[in-house]
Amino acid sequence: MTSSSSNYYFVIVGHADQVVYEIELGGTTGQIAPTTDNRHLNQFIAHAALDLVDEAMWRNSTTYLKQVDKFNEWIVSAYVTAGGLRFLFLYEHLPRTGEDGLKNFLTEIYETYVKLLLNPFYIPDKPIRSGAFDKKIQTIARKWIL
């Protein structure tokens, strides 16, 4: 298991609060982190933060909501798309590129998601099960947060 300072959890939450995509990132390679006992805790923290994300999106006119919640050592930052999807990012310490790097990471993932929406075989709000999408997320993570 990698050190706690380099473990991250990213989830895309759909319109009906269902998980559309999730990935645990860690280490210095940008690879999917090994499954840990924290997986259920990460899901719980992310879903508990959804109400705060909904409140914050009505108070702010920006898509990047920064830190919206904190649970023990885990911090939750959020990005809300124009279509209402919520991108949640859980971390214990800011990524190496800081707050701007996190914003760029989420923005670039949104651009990748929009490209996925252009695929006529993808149904919006359905779980994303694409190896190419996983690789793209890992590449973006290496660029901005790991």
The other form holds:
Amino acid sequence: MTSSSSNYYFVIVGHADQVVYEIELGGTTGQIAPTTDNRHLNQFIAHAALDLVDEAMWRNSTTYLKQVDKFNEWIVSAYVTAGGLRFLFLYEHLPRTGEDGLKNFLTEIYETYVKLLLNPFYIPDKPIRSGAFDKKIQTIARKWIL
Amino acid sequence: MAQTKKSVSEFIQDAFCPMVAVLCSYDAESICRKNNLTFAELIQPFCRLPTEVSYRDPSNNLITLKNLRLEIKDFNSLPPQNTLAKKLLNDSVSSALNNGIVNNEHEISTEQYELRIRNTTPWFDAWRDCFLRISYNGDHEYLKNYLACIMVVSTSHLDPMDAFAKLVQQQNLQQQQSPAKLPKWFMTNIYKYFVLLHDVTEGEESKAVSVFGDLKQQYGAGNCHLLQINSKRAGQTSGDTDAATNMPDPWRLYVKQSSSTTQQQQESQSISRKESSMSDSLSNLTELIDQELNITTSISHPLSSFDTSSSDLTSIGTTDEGYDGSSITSASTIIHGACLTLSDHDRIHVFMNEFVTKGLLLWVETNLKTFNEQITSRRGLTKFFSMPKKLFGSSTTTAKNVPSTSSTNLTNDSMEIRRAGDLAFLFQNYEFAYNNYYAAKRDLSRDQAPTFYAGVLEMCCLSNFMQESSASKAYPAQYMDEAIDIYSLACRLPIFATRCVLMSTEILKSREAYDQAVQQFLKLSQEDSDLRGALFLEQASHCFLNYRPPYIRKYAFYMVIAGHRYLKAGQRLHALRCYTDVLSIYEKPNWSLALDHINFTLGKQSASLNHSNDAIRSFNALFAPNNRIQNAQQQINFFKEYLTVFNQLTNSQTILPELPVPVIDNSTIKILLAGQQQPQIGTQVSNCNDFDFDETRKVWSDLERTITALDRRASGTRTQINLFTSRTHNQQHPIAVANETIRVEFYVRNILQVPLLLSEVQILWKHSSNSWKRKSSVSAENVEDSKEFTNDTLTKQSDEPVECDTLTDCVVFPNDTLKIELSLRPRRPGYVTILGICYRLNILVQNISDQTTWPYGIKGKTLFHVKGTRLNSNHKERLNVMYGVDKRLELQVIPEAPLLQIEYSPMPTAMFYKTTEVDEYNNCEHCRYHTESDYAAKPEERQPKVKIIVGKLQ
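Can you now output the form predicted in complex with its partner chain? The one shown was the form predicted alone.
Expanding to the full complex; the earlier chain stays at the top.
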């Protein structure tokens, strides 16, 4: 929890509640955040938010669900793709670009993900282990969260 | 979820039942002592009325009381001390862990999750009952004040009338003294009831009758009772054991509870005396207990004036098992009620019934009427004053028109209204109670008297709920929220906030408003007490399961937090239960950080509870191969803990434990029979010579094919296979020869981020003189024959039938694979199974100081698992994933045999059929090996020399 105010956690959750992709982002640099001892907390909170995401996605017609859950000081926003994949974004304070920036960030990640899907060697719902994808996410993060 | 046995209204009714004090003269107490009971204990099992009783409310409606229960306590009994109360709460939770385990589960299945959930949480019920029993009364309410006092004097007293008078005086003095001490009374004129206790075997009947006559004259016939007990002499029971054992003992439950209380009380006292010498765990416990209830009211808990003589009466009474203790037949050292016959029991029943119907209820009736009259007259007054308010609208400025003089009295008036409400509530006149509470609520604003206001809000909700079908107004759930907020935040009275939550959540659950119940549970889960926090979090998480659709992931999350709080509260077993319950939910792929956290906690806690198997299973899961995102430092931490736990737990074990790392790649296991005689340690990580047959495999098979094609004579012979890999046909057992080296090659992979150090690596084997197939039918007579040997032990054995070579050291780097070759030599014929490898495992860390903690690492094993090729011959095999047998690790060892060794000097580049010359013969008298080229005429035509060595090796 120390100095985690500028840290974000992003996770893509597959159809069977499995983690497809996750990354911890440092708010100021867009780099991968230094690892702390509380990394498991991100997962716990994101996992618990899935119930609310599942509920909220039927109430909203949009893909971007805004804030869906809150635990203590951590806030979870979500984005649900057309295919039913859930993007969760964990933060304590909104990025400097605000709600719109977050929305753009998630939308751009979705575009990147769609490009990844075009790769015949990638099987949907399997973990994404691609260096290029990592880099792309970080670039997008730097663009919108900076 | 988390259903309870009682219905909600029964629960609320039992939580608030009329309190009655018992004041005994010494002689009466001594008569009761014959039964090993005090008077209060004596009548306790009879305090739930089996029949319905009724009385009339102020508007002359008949109120029927069903299942009325009185709570009877000794005059001198005191609520338990803080520390003891906390210990009682802790114990109630820890002892109720395994209550009602059978048939106590239901299934919840969604698309992705299949869960088995407990129906009830007995520990929560136990805690709640205990909490309500020991919680005390606030100054703002009258619910737990004594309504009545029963004065008891026996006929053996010299002057019973005087004794009664003295008791009445004693009660009056106690009530009037200031500052007021416990016990507290409902009102100035409480109801007094007079019991003349008569010992049938000792007292005179005539005296009893005459005294009782006087008593009736003085105090009124309805307020007196002549209770005859002890119809049986204490001595008689010993002669008539059958009758004694058949007598029901309804006291057992009540008295057992109180005696354990006494013990604990004494314990806790002795603890506080010798605090310095306390063990760690105890001091932890008391610390926890201290946090448990944050009691900060003005009530002086009489710790200093603690009276040990009365301590055995503390907090008996709310277990409502009623009159059914007869079913329990377990032997106890103390027999209660030995002097009482069944007719005595009936007399006590009659006494209780008379006390309620002829005395208490009449008193209640009159008092309610008085209250009602007072209130209506006052209300007329307030109506008069509030008229302008109504006329000029409800603007706040007009509120000032209410005479300021009355505001000082307002509290008193409100207290009267509250008192009336409480009395009506206790005697199940919920409509009247609600009206009064509601009136009190209107009278007061939140800022004037927050505690009082909160109490009234709470009771408004309860009485509204208890009106059930007749309730005209909807249940005001927001009142309860407000009450909880005021209690916990404004007044800092967590004990009442807790009571509110307990009541309110039961009501909300019965109305299926689970989300509101969750809100209330979570409101109080953050507070100081860890035990209560844990229990509330757990209840909240169970509520999540009742959502439609169930919030399974929320449930899991809050269970984990609850487990964490249980740990803090020192309830390890409950913590383990919470974590294990939700473990499966996090087993979806790649939630590994969360899963690791759970497994790590489980492992550590199981280890500290000495559940070694569970601990090792949890730790092994930490190093499971799919776990890739944990960082190196965390893995080093895990590993250190693992090593520590491991060394603790496996000290007593005889067989080697299985280790999770490194991972053996089972498809790469190769077995080579007839290896080199002398193993040479090369630069490789190997203790025998390098062999890599895969590259030359094709050359060998080509050669073999050519020979068979050319040599017709050899067509009948079968080739002897010496190398077994995953690609050879392994349906037959390999045949090895005693005293010849067998070599094994395999790859290991390190999946961790930390380099691993393996040392003393050896093949793990099992040797038996019986074949594998007969293993099951080994009869007792040839046990000696079929003795099995194995090195799968921690103790070194002598006379081992298999000799192994040891690889001293090798390092497997992070995310790397390493080839390891080992050799073994069976010493006698029989059957050898290669089970796996055993080794000493340690991590290689840069920090030297870390390593010194476990200089030797841990000794353990990893097993080989081989399977044959996937079968594909028939329909069934194609549909299922089936594998053929693979016997490459099960070797048959035949007795020692001659070995033919051929050395070429020099090695020819090409050789021709029938042209090899044998030059030297070693030890070959019996050898019939001849070639035609032996007789070649000219030496220069001779082919390269071959040296053949036949014989025993070594």
